Structure formats: structure tokens, C-alpha cells
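In C-alpha cells, the next block holds one chain alone, the form predicted alone.
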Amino acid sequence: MSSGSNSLMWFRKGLRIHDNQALEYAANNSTHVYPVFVIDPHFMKPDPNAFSPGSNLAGLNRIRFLLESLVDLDSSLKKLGSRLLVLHGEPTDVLIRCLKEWDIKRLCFEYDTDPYYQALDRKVKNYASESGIEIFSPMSHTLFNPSEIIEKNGGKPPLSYLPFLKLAGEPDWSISSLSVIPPIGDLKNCEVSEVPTVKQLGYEDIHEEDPPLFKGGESEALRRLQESTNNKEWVANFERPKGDPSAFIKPSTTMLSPYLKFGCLSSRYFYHCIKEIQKEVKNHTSPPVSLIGQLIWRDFFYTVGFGTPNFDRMRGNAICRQIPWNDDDELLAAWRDARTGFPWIDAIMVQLRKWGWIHQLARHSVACFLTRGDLFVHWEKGRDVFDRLLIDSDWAINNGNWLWVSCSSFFYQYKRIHSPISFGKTYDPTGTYIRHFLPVLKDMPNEYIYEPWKAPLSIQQKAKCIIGKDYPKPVICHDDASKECKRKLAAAFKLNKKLNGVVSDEDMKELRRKLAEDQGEGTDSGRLKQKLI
């Protein structure tokens, strides 16, 4: 391709200047570069019927973070002599119109493995190919190319970490850099705008009691990266799953996940920085528990998600165990809205709704409670709540973690349950975390902060918190519910093993019938729910 042509740089994730292969390619081979982001109503249009402020699919915290990231990207582009061109509408329609209007000869965008973007990309690629437009779509959101890993593994993704690690080996790439971008050409009839505010999108900018935990954008991502890597000993000795899920004033993690999700921070650049520190600090942790190991876990889930049809559901998913989950919207709503009556669980769900982020072990606690630990509600329903409320929600990782924690795939030790009472006590015996996010319990004595229903009425009155009035009674008896969950999972695991994972609707119906028959009177989930402590 000779110089003097027009390129369109389509931003979706990869909202950064540093280590952006697609942007670098566009800049080095064109006379004019059009940097474009499309406001997709699918994700951005307010949904008045949703359970929290936001669109049909994304909560307001994530939408606000994305807009802040776009403002920062626009600022960075302006420093390089360009700007971000924001357009509104269905992305493929908008892109195809721009390709025509601007006489684009080269279309550049970061490859995305998410099914939604795969569908968009096919339509845009088809048009571009038919029109003789060059397409440059590098795999730069992950450390490795999922397609290559799958090919090395005989056409299927590896389903456990160590085989994945062996197949992946060491990454083979260099960090790209950029110092100037060619100017934007004639915009013609395409209507472009500045980055909109949440108000301009139709939202009320809700005032929160706690200041936002995250500010979107590459500049903030690089600042936090610098801050995290200043303590080289901490980076070198990082070991998951260690960490305190109740630490909220200074969380015990890098807090970089939202920036990786949106590509404000290159995972490859992050990997490079950690490797440089490990050269200096010889004694360091190793995968899977190290920080490098966490980035590889991210690639693992991306690869499995990319190579597994119907990865985001139970039915039709070859790697997912078929389990007769309860379809109980009442219990789901109690969990989602922090009304379970278990302070540790409810405090986590309040933090999730307010901050759009919770510690990984906190995620495990509430996901286990909803699914295999207590309520036996389908993991897909919990996944949807997380997908809406988490700023860092990532299709592959969110689905992978819910499959894991619910013992639907990857993990099989269903008898290992995170207690909604004792697990939190281990980290925060005085309940500081609970008192912050559930102020109704702030005066409850330490002795009862995790089990307030056990407090005598006189203690409840003194704490100005009457259980059943000011704070809910528990929706289930944990001991009974967890035993029931284990019974159902044992039967489901047995059936899945017997049928080699090929469980039909009729098989599932028969399993439900048998479980109900064996259960006896008075102990089904509906009655368990009524059996308040």
C-alpha cells in the first residue's frame, strides 16, 4: 500500500496510545488518520426498567468509567495533533458509512474475542474486503493469541492452567510506541461530536456518599501502574489467593483490572514491567500465584472462552456440568439487593453496587453463596448481575469465574464452601467492613456483627437495629441450605459422570423429580427459605 491513503482507527477497547499496534500501523502508513469511537446504544442507552442506573447491559459506574477513558484518550490524541471522533449509532452501520464518506483505504482495529464484537467485525470486515479496503486487526488485548494456543492443543482450548502455561511459553512481541499521528481529513457528511457526559446520554449523575474508586483513562492507568510497581518487593512477592477481601480503605491488590478490561493499560506492557522487576528481585513468586500468573490466568479464560461454543451458558456448553439449579427470582433479588440477612454477603453486594468493584475473594464469597453454597440459584443469573455492576466486567473472565465458583466447570470440590459467617470473620473479626457498608449495623456488638439475628432483643434495641424490621432476617438457614446444596450437587455430578456430560432435558427433568422425591416433606428450597433462623 503506497503512502497518501486514508486510514480509520476504530477504538472499542484498547483505549490508549501506548503499545497500540493498530494505531501505530495506521499512523505509519497514512496521510490522514480518522480515530473513531462509536457510542453504541446497545450498551449506552438508559434503561428505565433495569434494577440499577445504567443501560440494558451496563451499570452507570462502567458507563461513567468508559466516558472518562474516552475523554482522556481524546486529550492524548490532541497532544499528538489529532482528536477522537465520536459518532452515535449501530456500530457497523456507522463504520460502513464512514468508510464510504472518507474514502478509507485502510481499516485498523484491535482484534476482540468477545462474541458481540466478533459479530460486528464480520459485518464490517465483509464490507471492507468487498470494497478493497485493507484490514489490520492485531491481537494486542492479550499476551498470547488464543487461536494459536488452540491450534497447538489440537483444535481445542486447554481446560487447565498448567497445560495452558506450557503451550503458551514466553510471549513473543515487542512494545510498540507512537510519537505523532497524521491529521484528520475532511469529515464530509459524517456527524461527529465530543465525548458526551452521562447527562447528555440521558442519565442523572447520581451523587454517591463514597468517592468513586476509579477514574477512567490511560493517564490514570499508567499512574496507578507506577504506584503499584514502586514497591518492587510487593510486586515480586505477590501471591494470590492471599489478600484481604475486607480491606476497603486500601485494597490489597493492584486495582488495575478496570484499566486492563478497557485496554487503558496494555497487558503486554504490564507484563513487561513485572518482568523487569523480577530481574532485579531474584526471589519472587511464580505462576499461577504471582502477578505474572494472574495475567496468564486472564489469557487462559480468554482462550477457553474463545474456543468454547456457548461458553456463557450451561445448555449447549460442552465443558459445563448440567446442574438442576433453582429458578428463584425472590432469592436472586434478595442477594442482588443486599437483603439476604447475612451481613458479610450483604456488605459485599452494597460495595459492588456503589463502587463497581469488589476484591476477588469477596466475589468468590457472594458467588458461592448464590450458587453451590446456599441459595442454589443458577450461576447465569449471578453472572448477569456482575456483568452489569462491575466496572471491570470482562465477558471471558466473568463467565469463566462463575463457571469455576459454581463448580460447573474447572473446579470440582463442591464440598468446599465459603461460609457467609466464618469466612469474613477470618479477615475482619470486628466487622469494620460490614459497619461501613451496612451502617444500620454500625452499633451492633462485635459478638453479633456477623450473626445479628442471634443478638438478644435488648442488644438489638440498644444497637438501634431490630432484626426483621431494620435489617432482614436470614433468607435461609446456612447449615441446612449448604447440606441441601451438597446433596443436589452430588447427584448432579454422578449423573454427569454416568452420561459423560451429555445430559438431555429429559435427564435433567428426571433428576429434578428424583431429588424432590428423595428430599421429603418440608426441606425443599421454598420451605428452607421460610425456615428463618
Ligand code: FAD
Second form
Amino acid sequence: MSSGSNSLMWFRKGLRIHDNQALEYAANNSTHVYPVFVIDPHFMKPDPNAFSPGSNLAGLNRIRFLLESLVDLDSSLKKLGSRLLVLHGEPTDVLIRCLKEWDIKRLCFEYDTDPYYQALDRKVKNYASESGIEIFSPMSHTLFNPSEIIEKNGGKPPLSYLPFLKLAGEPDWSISSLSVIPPIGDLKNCEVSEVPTVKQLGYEDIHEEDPPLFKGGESEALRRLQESTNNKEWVANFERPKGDPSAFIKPSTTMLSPYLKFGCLSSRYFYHCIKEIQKEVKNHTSPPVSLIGQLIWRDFFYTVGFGTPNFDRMRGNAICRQIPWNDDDELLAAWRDARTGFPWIDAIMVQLRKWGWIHQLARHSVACFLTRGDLFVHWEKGRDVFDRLLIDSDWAINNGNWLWVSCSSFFYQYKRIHSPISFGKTYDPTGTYIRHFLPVLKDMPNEYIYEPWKAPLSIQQKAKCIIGKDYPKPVICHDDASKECKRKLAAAFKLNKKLNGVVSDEDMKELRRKLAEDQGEGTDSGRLKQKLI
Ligand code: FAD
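I have the form predicted alone already, so could you send the form predicted in complex with the named molecule?
So here's everything in the complex, that chain up top.
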């Protein structure tokens, strides 16, 4: 231990003790360690004008989850002789003040590939290197180091799974444990607080789902991991895309994504636990469909996101097809607020808002419906809604999957559409899921539960649900809308191919004009075709 050396451990994600290389490094090389979390107004400032309770960027479910994770982290740090120091403000300002005030010689934090943190880190690193402060910033949020994979692939991220898998190999893993953390030194003039409550941050403490489905924190993450991996046969036989998106009493996947998002659970530890099970149960599934395969999908999107400029938008993104999406706020709001009139879609959107989590295939259903399947609304708009409402909202994974489902990148079979009527029916013919999340439809007979607008008025009256009054009429006609989407995608794909993906604003304008002209006026799908121009 170097004498008189103070380290600052800056927590952002990686809200855990286990497999935390930055924390271990700080603990093993310092006389004092200051474990810090900064409440950043960029993510946390309440926004009363947002469409759901929360800040401008994050819904309350996610904010609550984060605060619970901080409380848990604080309590684990206390067991190791330390505690969490919470500060408020713009993170680089706060950090630089602390580095000066506490005479920090070593700054430790987990490397983060998200553009927001890349920008913050650049500023903090610049200050630190000018001031002679050592920086230790390991890559521990993912299984692999995206930079290394990109380098192995000749400077570009691999854009499909199997080449990625080959390059990735096996993640490093060594079991580590921390039994004690050096004490915190003098806090001097830095104003630190306890972890605030939702109310102290200025939010009304309302629960969309009572009790909430997810409790934040490493302790809960490890408990849930244990629970998920108790059934070794289930882990070994896990197979995507099998699994029922309508299963809500006992969902068909691990539901560990919120814990991975905040790093309450280490993906490498999760991987290691599955590998141990696979040693015992020899007959197991393999990537991409296995549970390990899902963790590798996570790394895949992290790597592509890290190596692709403008990954989070259509324009200027070299791997994204240029498509003349609509800018229709009315349809977007109907989708977002569970008012499309398609019970399968609306029930999923209610679950998303209440739970902050939905099954992968449910995500596919609603994302396909909003974009290339029916409404033809820009994927970036849907991405923003997910970004706000999901607890597991993750920059690389969310953008990657929206690019995928909208047929903008990775997957291009735009004729394969999830029907908002028949897809859910194959899993849940009697509509138990719909009745749970949309109680207004609870007495609708099975025959009409996916298409209540087809129920005769007498049946609607008997079910105490008049379509158009108690529950909306469908915002579009699915058959017409999906045909229209396919027509537009065919034209857009042709143009992208012709121009080798370099589609200018002028080209896009011309494409929109041609599509509107070809569509013609006065056809009888009325609102739909008006909307989809
Ligand atoms: P499990 O099936 O138990 O899988 C274990 C872990 O593997 C997950 O927790 C997750 O970390 C990873 N994983 C699983 N599927 C994927 C995938 N398709 N891509 C990348 N990683 C995956 N997942 C997020 O974590 N954050 C997001 O913001 C997000 N946005 C999505 C948006 C859309 C439009 C779609 C279609 C999917 C999105 N996903 C996102 C991926 C996936 O739906 C969730 O990771 C998964 O449903 C989480 O549930 P689980 O933990 O039970 O997953």
C-alpha cells in the first residue's frame, strides 16, 4: 500500500461489490478510499411536463430502482468499513472539486462506452492527467472489451452474431473478494449526503405497480440470480425465441436485465454461473439461443454501438437504412399511451408503464407495430419511449434492438411482420394477459378479445365495454397498414441499394413525393392512408 495515497472510487453503473475491478484496485492500493456517487440532474431532475412521472429522461420506476440500488450499495460498503458518499450536481464539476479537496492521487471508475459517459470521462480524465492523478478505468460492464473485438476485426465492429462469437472467445474470469475497504478520509468542504429518497429528489412517491416488481440492488440481484439458476435443467435448456411473452405470473426469462443495466449484477459472474451449470448438465443449448447466447447478444450490441458513429440515429449512421418514416405524434401518443385499439399492443404498453419491463417478444410486437409493421412511425421515437419507461433501458441494447426490429439494420426481412392480432393469440388464446393489463376488456368473450371492434353491440354491452367509448376503436386497419408499410419499405430498400446507402435529404424528399404520388388519393382505407403519407 502506498502511504498517504487517497483514491476516489466513482460509481456510475457497476453498483456492486462483487467482480468490481475498479473498487478492488482502489481498495488494494490506498490509505483512504472515497466511494462516490453523483446525482446528475441530467438524468434525475424532475420534469413535470414529461408524459409519465419522472425526470426528462427516466421514468420513476427506473429512478426508484437506482435509489434502491444505492441504498443497498451503501449498506454493503458499510459492512466493509466504508460508506457511499452521495453528491449532487454536474458530475465533472463535482468530481473535479472532490479530486482537489481530498487530494486524490488515484481515480477509479468502470469504463463506460455510452456516449454520455464518454464525454464526461474525457473531461475528468483531462483534468486528472494534467494534475498527475492516476486513472484506473477497467472494462467490467461487459463480458468482452469492445475495443479489442473491433481491433481484432480490422478496426470495424462485426455486424453479425457468428463472426462476433468467433472473435469474442471466452471472457476472462477470476473470482475475487473484498473483505475490507480502507476508511474514508477527511471530507473537508465537500457537501455529501445520504442516498436521497424519491420524495427528497422532488418526485411524488407513486407506484405504478404495488408492490413494484423489481427491487433495486446487488443483494436482490444475487438472490434473483440464485433463484433463476436453481433450476439447472431450465438454465441448460433455455432457448430463444421459445418462451411465452404473455406469461406474467411467472415470466419465461430471468428478468435480470435491470440488474445488468445498473451493474448490480456482473455479466461475467452471471456467465460464469451458467458455465458451471453447463459442466453438470452436459446436454444444453448453445449460442445464439442459449442463456449464454443472450449475454453475448448484449455484448454484441455494446460492441457495434461503440464502434458505429451516430449509432443512436438514422441520419449519419452508416449501418442504418434510410427510410422515410412518418412524423405522426398522434399515432405515437396512441401507441405510447396504450390507446391503439389493438388489445395485444395496448396490454403490452400498460405492462411496460407499470412494471418497467416486458418480455423480448412483447418488445418485438410493439416495436414492429409502431414502425415497419403498421404505424410507420420513426424507430427513434419508439426508442425514446422505451428509453424512458424501461428500468433496463440501455443505450447500446435499446438502440440496437430498435434498429433490428424496424429493419433498419442487422435484419432486413421486412415482409415478416408480427400481427397485432394473431401473434399474441398463439401464446394466449383466451387473452388472460390482456384481461389482466386491460381490465376494461375483462368480460369480452374469448372470440373477440384480440379484435373487440368485431364484437356485435349486444356483446359489447354485455361485456360492459363499448368500443369507441370504453375502449378505443383500432387506429388503423392492420391489413391495409401492413401492406402500405411493405410498399414503402420495398421502395426505400431499393433506393438504399441503388445509392449504396448514401441517401441525401433530397433523395429522401423525392422518395416521399413518389410514394405519396403512387399511393393516389381517395382510396377507402381513409385515415390509415392519410396518416401514412
Ligand atoms: P433473458 O432472456 O433472461 O436474458 C438474459 C440477459 O441477456 C438479459 O437480461 C439481457 O442483458 C441480455 N439479452 C437478452 N436478450 C437480449 C437482446 N435481444 N439484446 C441484447 N441483450 C439481450 N434489453 C435491455 O437490457 N435494455 C434495453 O433497453 C432493451 N431494449 C430493447 C428494445 C427492443 C425493441 C427489443 C426488441 C429488445 C430490447 N432489449 C433490451 C432486449 C431484451 O428484450 C431484454 O434484454 C430482455 O427481454 C430482458 O429480459 P431478461 O433479463 O429476462 O432476459
